[in-house]
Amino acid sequence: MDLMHHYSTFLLPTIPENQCPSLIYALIVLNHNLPRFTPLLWNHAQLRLCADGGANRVYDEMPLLFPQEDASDVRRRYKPDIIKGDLDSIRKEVLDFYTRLGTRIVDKTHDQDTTDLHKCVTCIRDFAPDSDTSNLCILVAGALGGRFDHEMGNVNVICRFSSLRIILLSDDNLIHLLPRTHRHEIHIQTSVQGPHCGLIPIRMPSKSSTTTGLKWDLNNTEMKFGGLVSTSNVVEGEKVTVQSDCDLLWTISLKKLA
């Protein structure tokens, strides 16, 4: 069974050389609250999308970041390069800005059976040459909080994708899946994660999920809900190591820093 690393040094300023696998970032915003690092996972990513109504949080909320800064100049400095889904949320104005910058428009109100989420991450799989996927990051952008079916569906994505490198964060935490057909090695980034975290089964019951890294490891145990959930765990060093026979869901808390 092959090792996958997971690594979480988009949220410095600088991502170190020597990550292995050097990581391609693509980042998606949602209709939500645009976490305080928005600008660095913009900054990291090759390729930036709006989900429909994320295009009015990135025109709202991003002057927000730099009270300092004319807005208009903020506003086109953080332009994206798509804005995707059915359009019924984003604003006229905002639409009409963005349009005027360059922004590609995919209207795709005809689609009523996915997510915008969803929408935007086929896009931005079918944007990988020749289709490999292996060194991609998808970051999203107020994935989390808010309405509970919305977050949801948004783990759903994550499951739909499980062969993709999908990461959903919000101001507090992150998720991401352990996809069962690997050994996993989570490299914490104890500056601006933890301690708190956990690993919840997702699809199906665990029978056996084994760790190391944790205050409270698994050893060969069996979880699923109405029984053990290994939630409210604490990290106590720079790296968890995963394996289960069951796919997982990892969230670790993030910093809030001066």
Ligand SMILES: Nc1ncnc2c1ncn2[C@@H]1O[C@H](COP(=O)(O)OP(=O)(O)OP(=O)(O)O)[C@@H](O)[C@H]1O
The other form holds:
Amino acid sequence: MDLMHHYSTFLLPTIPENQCPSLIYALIVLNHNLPRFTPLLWNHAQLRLCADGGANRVYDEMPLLFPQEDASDVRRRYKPDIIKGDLDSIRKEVLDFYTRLGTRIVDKTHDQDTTDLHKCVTCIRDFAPDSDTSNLCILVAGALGGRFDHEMGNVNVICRFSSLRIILLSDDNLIHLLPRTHRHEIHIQTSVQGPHCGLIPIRMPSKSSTTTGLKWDLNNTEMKFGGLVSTSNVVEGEKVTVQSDCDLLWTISLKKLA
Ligand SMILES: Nc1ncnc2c1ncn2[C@@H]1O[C@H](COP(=O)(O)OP(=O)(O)OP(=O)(O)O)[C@@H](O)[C@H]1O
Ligand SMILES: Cc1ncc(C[n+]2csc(CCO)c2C)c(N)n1
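We have the form predicted on its own; now please give the form predicted in complex with the ligand.
After this comes the whole thing, all chains and molecules, with the earlier chain placed first.
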């Protein structure tokens, strides 16, 4: 079984060049509080999308992250490449502003069966040359906290696209999937994340999950909703390994830096 590495170096100003695999990042901004580190994610990303009302967040909240600067300068610097969704939440002035700057507006008003995040993920996937998504990593800002139906919808998107690397982010947490098809090595960026973490069987009960590097390691342990799920666990060092017979959600806390 192949080993999959997981890094969170996108939370740092510079990504080490020797990091393996070297990933291409895309950013999706959702319609919820913009995490304070969004400008970092923006700079690392080669493609930046706003899911419908996510554009209001970039327009309203990016300038607040640069209080010394003129708001319209900040808005022009952080111009989304694409705004996509059913476009029932984006304000007209915001739509007009980014249209004038040359942002592609992709309207899918007829589809009321998939979320705007889902639409953005398919859009990014279709951009990948030769459908090769092996080096692609999609960062989703504003995915957690707020409305629980939206949070669950966002988690469902990472399950629906389980072959893609998708990372849900808020100011406080990071979540991604650990597919059962691989063994996993998670590299902890201790300056910005931890120590609290969790491992949650998301599709079905796990008969056997095994970890190293946690305060409460699993050792061929069964996990299921209604039984044991690993919450309020703690990372002990800079590396966690996970192997399971089921897809697991990995979640780790993000540090509030001064
Ligand atoms: N409170 C929230 N918490 C987490 N994610 C959110 C929240 N609000 C919106 N989102 C995400 O941002 C995307 C765009 O939000 P937007 O408000 O434009 O969606 P929407 O489809 O109009 O939502 P709804 O009609 O259900 O209010 C959603 O698809 C969802 O993924
Ligand atoms: C069973 C079922 N439940 C809810 C919705 C509604 N819905 C789901 S995604 C979406 C688009 C949001 O931008 C909407 C309106 C549906 N279609 N089917």
